[in-house]
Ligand code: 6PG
Amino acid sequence: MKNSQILEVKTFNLADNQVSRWHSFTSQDEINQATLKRILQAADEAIAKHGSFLIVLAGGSTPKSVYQMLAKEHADWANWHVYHNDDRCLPVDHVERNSKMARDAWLNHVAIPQNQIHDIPAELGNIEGAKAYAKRLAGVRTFDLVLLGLGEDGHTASLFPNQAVDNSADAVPVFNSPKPPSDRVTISQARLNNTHGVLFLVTGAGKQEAVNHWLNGSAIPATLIAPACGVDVYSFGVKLG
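What is the structure of this single chain, taken in the form predicted alone?
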């Protein structure tokens, strides 16, 4: 792996009591390399401490590039457990399913046991899919690393602006998503916060307005993710003020 070059690191105390550490990178390749390194390091530390590594995946183009890189790495795959922060209520083999993207880019190419890859059964519909995934998460220990993205409207996972926060279960149904499809399943805010690490991947000028709101202290959905460990934001192509 290459060494990544960080332009700057800034720490902010923001809305919803979130502490965020912003790491600015010089290129898309730099952020990809840094993310790869962070994931592998977190895996080694978790396996040494707990005997397993619990990672929650995000969808999107930057995570996909990182997953393709992970497919070429040698790791202690037998002790990895993979979850998803959200997924769309579409057929299993639909191109827009986060689970299909992760499997095609990475998971089908490494030796993680199939019973340790926990796709959201969103094809069951948002209500039944959420019930099933909440049951899957029951008794699962604190996550080791949660990967998240940032939408242009400030959403993360499938936690959207102007929608009530549902923490009734570890996984909850989403109705009337402003981005199609309208029905989704997401891990709840409270369960996403039950983690030893959070890494947001924020790239592209299209995210600038959401970043501005975030850094100005506005309570956007991304600021709901406020674990005791704080969050790290790896950014490229946006200005931090």
Second form
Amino acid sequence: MKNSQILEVKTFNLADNQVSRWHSFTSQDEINQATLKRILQAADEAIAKHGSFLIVLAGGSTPKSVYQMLAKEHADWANWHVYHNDDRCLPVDHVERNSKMARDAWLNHVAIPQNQIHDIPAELGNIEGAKAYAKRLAGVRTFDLVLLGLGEDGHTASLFPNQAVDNSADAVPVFNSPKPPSDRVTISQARLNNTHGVLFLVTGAGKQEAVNHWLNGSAIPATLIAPACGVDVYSFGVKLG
Ligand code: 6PG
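Following the display of the form predicted alone, present the structure of the form predicted together with this ligand.
Expanding to the full complex; the earlier chain stays at the top.
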């Protein structure tokens, strides 16, 4: 892949060793193309191996352009199963819902069976929504690919700094999120780590401080994501050391 530089970085946090492989890109188009390629490759491999592809979507704004590219692809959609790593406790059609963003950008435009698109029912509130999503995740095998974003404070999914990490269930309620709205539902750290692949998408100078903490081994929430397979970080617009 032209112009991409791979920097092998081993970082530690207080709880787990995390192996992170950093791929820096020189344009938004390059990181989007690389992300699309990674997702489609992961889907082909998972479907060949398991007959299904379980992907967990990142929320926020960063992944939207990749979701829009997926809407134009011809893939084996009948075998895709889509989950969300978190969502905000807002009405189903609220513009700030992660599930609405993904449906508008991608899922409403491809033939993934509706019963294989697993929105978090965050409109029920954080406690009931988490209970319902934990039930939805019961018995679901190891994820194939978890997409994650990075907040400017180092959060990922809805795992925020200085908040107790609740691994009591596969999906848990979030209270007092520093990123509005305060009430959210997130897949737990433990369940996010039960995956065959993790891809962080990190773009923009606003994430530089969080990346600096990450690369110097600080225990930010992003470093809680430490599956045995390690994590890949695709970055653009941030300096890696
Ligand atoms: C959310 C996300 C959150 C997001 C980061 C990055 O609900 O907001 O789950 O973890 O991925 O905050 O957001 P941006 O991509 O908008 O910078």
